[in-house]
Amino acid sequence: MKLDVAVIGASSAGLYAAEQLARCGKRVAVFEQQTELAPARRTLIITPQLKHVLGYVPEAAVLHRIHTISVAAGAVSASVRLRDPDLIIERSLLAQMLAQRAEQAGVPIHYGHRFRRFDAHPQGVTLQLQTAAGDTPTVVASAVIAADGIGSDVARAAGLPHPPTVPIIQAEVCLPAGWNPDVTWVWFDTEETHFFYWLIPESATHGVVGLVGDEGIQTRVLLEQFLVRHGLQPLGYQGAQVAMYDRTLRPWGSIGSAPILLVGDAAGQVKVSTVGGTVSGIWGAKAAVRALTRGTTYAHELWSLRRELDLHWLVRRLLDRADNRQYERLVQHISPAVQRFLGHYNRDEMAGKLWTLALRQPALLLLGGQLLFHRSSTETPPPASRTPMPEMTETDH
């Protein structure tokens, strides 16, 4: 089989890249090691920027919409009303929809095909694959897009490092009585995690409570304790190991004359401030498609995405130094002017705009400067400060 581009991995980023390449007239195929497209269920909260990167809203995968995000630290809380609602999306439904679109564009998706190795070829690169039946087909491609996740076999074969990862776990729950399904809540408690807890409604009656884990911490135990404290019963669990952006990594390489471009989790294209990677992963796929169709470099096409991810990396570095008291101050500084800013600009379009927050709330700039010289909260645990579950009503915003 001779291809212009071989896409390894039927992830959202890989499927989107394949569809776009086919629409540009490229001979492209997707090779997925699983025997069917059946990713584990996972509820995602995604910014409306998804419409910008896809060019449409994937309505078939949308479970719910959220118009308000509320954050709490200790006894302090603040809410942000979103101009454009966040989308609550079921990951498996999104993948199935993207696969259907790719096939409609003429992309063959070969399931049960695992990538094994590369060999240089005069026309690019030879890919050695192994099928679920034990066959070993060979594919010649002028370029390769690796969309095969955090432990990317393609990255390993190309000598490219894997991104760091963290565990994420969510419990499916019934929403508490009186809970407003229009609101997502986020709680900060640095004694338990330097990330955060969340409750995301996915319908009028159900939602997910989640936590991003720290290294060496028993993430599920922490989440179960959180559920008990707030009187919530898990109906089921969703879990994964997810990639984190590392600004020192370069998600590209070559074998002979063939460019090897990593996208999505394989490239660590994830906002480390919120551990969200759907929009940024597809953004990376768009950059790879532009590079291969325009004859430019992937590094050049990634510039705007890396700028956004670098900003989130800096924000995460600062937040990792915060303790509970400083998080309380941060929430207290979410003034009406800050609320309007955060409601207008979503989390995937902060580069070039976040600095204007200093004009709206100079105290945030001062707090950021203090965090630069503050020891990490994981080094010196602060006194216990438990965040209560808010009493919600239908009029809360």
Ligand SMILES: Cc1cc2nc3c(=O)[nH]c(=O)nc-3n(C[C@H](O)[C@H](O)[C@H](O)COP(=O)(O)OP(=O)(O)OC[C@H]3O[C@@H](n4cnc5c(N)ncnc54)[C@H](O)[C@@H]3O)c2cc1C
Given for the second form:
Amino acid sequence: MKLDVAVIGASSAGLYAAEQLARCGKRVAVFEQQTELAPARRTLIITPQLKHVLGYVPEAAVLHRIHTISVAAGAVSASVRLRDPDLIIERSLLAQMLAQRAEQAGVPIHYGHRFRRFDAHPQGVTLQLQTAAGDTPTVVASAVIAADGIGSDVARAAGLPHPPTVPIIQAEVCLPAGWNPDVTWVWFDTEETHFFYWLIPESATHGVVGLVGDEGIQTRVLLEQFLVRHGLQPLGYQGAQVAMYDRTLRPWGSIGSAPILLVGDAAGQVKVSTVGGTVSGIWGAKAAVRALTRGTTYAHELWSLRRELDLHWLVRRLLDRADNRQYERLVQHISPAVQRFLGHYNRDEMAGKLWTLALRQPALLLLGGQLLFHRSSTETPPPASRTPMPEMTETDH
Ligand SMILES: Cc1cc2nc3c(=O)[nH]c(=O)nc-3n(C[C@H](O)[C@H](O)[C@H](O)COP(=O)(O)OP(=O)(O)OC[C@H]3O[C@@H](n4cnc5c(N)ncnc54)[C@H](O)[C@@H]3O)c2cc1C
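Next up, the form predicted together with this ligand, please; the one we just looked at was the form predicted alone.
Time for the whole complex; same chain goes first.
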């Protein structure tokens, strides 16, 4: 088999890239190690920027819409009304939809085909695969897109480094009685995590409570304790390691004349402020497609995504230094002007705009400056109060 582009991994980023390449007339195929497209259930909250990167809203995968995000630290909280609602998406439905679109565009998806290694070839690169039946077919391709997730075998074979990772775990729960299903809540508690907890409704009756942690088993224990504290029964768990953007990593390389372009978690294309990787992963796939169809470099096409991810990287560096008292001050600074700003621009379109927040709320700039010179929260003594969950009858949105 001779291809223009081999895509490794039937992830959202890989399937999107394959469809777009086929529509541009490229001979492209996807190779996926699983024998069928049945990724584990994962409830995702995704900004409306998804429509911008995909070109459409994947309605078949949308479970629910969220119009308000509320944040709490200690005893203080603030709410932001979103101009365009966040989408609550089921990952497997999104993957199925993207796979269907890729196949309709003429892309063969070879399930049960695991990428193993590369060999040089005069017309590009030879990929050695292993099928679920134990066969070892080879494929020659002029270019490779690696959408094979955090442990990317392609990156390893190409000698490219893996991005750092953090664990995310979320429990599927029934919403507490009286809970407003239009609102996602986020709680900061640096005593337990330097990221945050959340409750994301996925319907009028159900949602997920989750946590980005620092270490796998401890994260699960913290989440279980959180559920017990708030009287929530887990119906099931969703969890995995997620990549963290590292601005020093270059997600591309080459084997002979074949460019090897990493996209999605394999490339660390994840906003580290919120640890969301779906929109930015597809954005990275879009950049890879452009590079391969326009004859430009991936580095050039990645410019706008890297600018966005760099900003989130800087925000994360500052937040990692905050303790609970500083998080309380941060939430207190969410004035009506800040609420309007955060409601207007989504979390995937902050580059070039976030700085205007300083004009609307100069106290945020001051707080940012203080954090720059503050010790990391992991070094600070534990604060006195623990973030309470809001009243179950919360109706202020
Ligand atoms: C619990 C949880 C909640 C999350 N919530 C959100 C959220 O709310 N919003 C958000 O934006 N992001 C969220 N994320 C992050 C998001 O899910 C990931 O960033 C995104 O799924 C990464 O997708 P990907 O396209 O890079 O690869 P993946 O989804 O990891 O897919 C990689 C694919 O490659 C295949 N593969 C691997 N190795 C090989 C090989 N050698 N050969 C062939 N195939 C291979 C795998 O089988 C898999 O199908 C969450 C993550 C977790 C764990």
